[in-house]
Amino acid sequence: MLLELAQSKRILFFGGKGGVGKTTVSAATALAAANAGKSVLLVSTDPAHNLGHLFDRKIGSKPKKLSAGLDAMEMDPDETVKKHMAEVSNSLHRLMPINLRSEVDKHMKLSKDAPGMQEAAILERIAEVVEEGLKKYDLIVFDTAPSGHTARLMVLPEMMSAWTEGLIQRREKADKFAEIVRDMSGDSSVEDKVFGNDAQDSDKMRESGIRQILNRRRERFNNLRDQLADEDETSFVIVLAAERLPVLETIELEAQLQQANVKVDCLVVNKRSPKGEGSFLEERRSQEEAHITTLSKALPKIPRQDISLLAKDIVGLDALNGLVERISK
């Protein structure tokens, strides 16, 4: 099932409860697609930076070649927020009068630690990666942070699109008001009192610049929202363990994704206890079957793929290729 999705989709998101093996499964799927001849970008949005640990090499915030056809990158939340704030601050500096720049800097400093700022910055980075990555790669695979963070991230495109649309509408109203004042004033004195001492042309340039920034952000968020909802190109895979809490969290995550118009096309039950390996594992497997029954009753229409527990940790390309052979069967 995983390999079918990797062959038929342009974007795959992997999510689920922490510690169930999302990074390993997403990396193996990306590697399998690369081995099959696709150009693939594997992206981690998880602050834990597990991709580097998995491949046993340093992976930074820019695409790095790991094997033929496979590049990878790790989004650094702090770096992403810092870059996001710098871009916003530079844009505001260009658009606002010089005498207001200190106020802009003060506002940006306070905004840095505002609730939701990290999510908004990462979302914009994801939108940027999708926008640019689809031009260069056949497939983009996202290894996301644990369920709660991912669920919030998936609903943000719709929220940010609506919020940006509201800003644009308010900006347009302000622009119309400015035009009325100009028409009524007949000279620059009234306009200077309302808009400051900048020249009329400078005001128009700022208004145009603000609209350009807002329109660009709106287009980027709208594109990401539409891409997430495009079932022909985008799929979401939930990885879980056959245990009570991961199963319950999976059911909740699927409902949240459904509300965000994101379709779950596959459930991967990872680390299944193998058959015929002694009474302890047989008892364990029996308990797993009870939890999987709960999962199947709650989400009967979503295809499922099981991956057996391995005796050793998976580290490096050779070990990952071994897992690729397992998920290919």
Ligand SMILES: Nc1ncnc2c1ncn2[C@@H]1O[C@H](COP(=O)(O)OP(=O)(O)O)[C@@H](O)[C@H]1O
The other form holds:
Amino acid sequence: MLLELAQSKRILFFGGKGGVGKTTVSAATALAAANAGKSVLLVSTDPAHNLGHLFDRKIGSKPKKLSAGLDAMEMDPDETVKKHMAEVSNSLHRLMPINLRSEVDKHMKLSKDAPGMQEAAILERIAEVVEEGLKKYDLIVFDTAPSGHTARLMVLPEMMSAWTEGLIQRREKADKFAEIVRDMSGDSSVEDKVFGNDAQDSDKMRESGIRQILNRRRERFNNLRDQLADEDETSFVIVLAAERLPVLETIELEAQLQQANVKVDCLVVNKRSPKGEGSFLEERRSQEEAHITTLSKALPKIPRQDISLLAKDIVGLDALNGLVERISK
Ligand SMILES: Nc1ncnc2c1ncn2[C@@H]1O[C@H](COP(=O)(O)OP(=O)(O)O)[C@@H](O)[C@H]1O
Ligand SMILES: [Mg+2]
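Target state, the form predicted together with this ligand; input state, the form predicted on its own:
Let us now look at the entire complex, which starts with that chain.
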């Protein structure tokens, strides 16, 4: 199932609780697609990066080649937030009257640590990576952060484009207002006094610049939203363990994703106790079956793929290729 998705889709998101095997399974799927001749970009959006640990080498915030056809990158949340804040504050500076600039700065300083800011920044980065990545790669695989976080990210494109839309409309109103004032007073400097007119902030910059930035951003979020909702190109895979809580959280996560118009196409039940390995594991297996029954009853239409618990940790390309063989069977 995983391989079919890797062969047929352009974007795969992997989500689920911490420790269930998102990083391992998403990397194995990316590697499988690369081995089959696709060019693949594997991206970690989890601030607790572990792609580097998995591949046992340093992976930075730019795509790095790991194997033939496979590049990987880890989004750096701090770097992403900084860049995002700089861009937002830049647009706000240009939007707001000059005497409010220090207020904008104060607000931005406070916002840096506000809840949601990191998600907004990561979302913008995801949108960028999707936009650029689709031009260069056949497939982009996202290894995401634990459940709640990811589901929130998926509804964000809608919110962010609404927010940007609001800014554009406010800006348009302000432009009209300035035009009226100028017409009434016959004095073009009134507008300059209100909105500032330093060299960088000439009328032209304001007129085309701000609108361009905001339009660009709106377009980017809209594209991401459309891309996420495009069932032919994008799939979400939930990774879980056959235990009570991960099963319940999976059912919840699927519902949240459905609301955000994102289709879950595969449930990977990882670390299944192997058969014929003694009575202890047999007992675990039958308990796992009970949890899997709950899962299948709640989500009967979503295909499932089980992956056996392996004797050893999965570290490095060879171990990962071993896992690729298993999921290819
Ligand atoms: N099928 C498996 N068998 C054995 N160990 C596994 C398996 N899948 C994952 N692991 C191990 O479980 C740990 C957590 O996996 P990881 O992929 O980092 O989870 P997540 O990204 O969901 O937090 C890692 O040490 C990994 O090697
Ligand atoms: Mg991980």
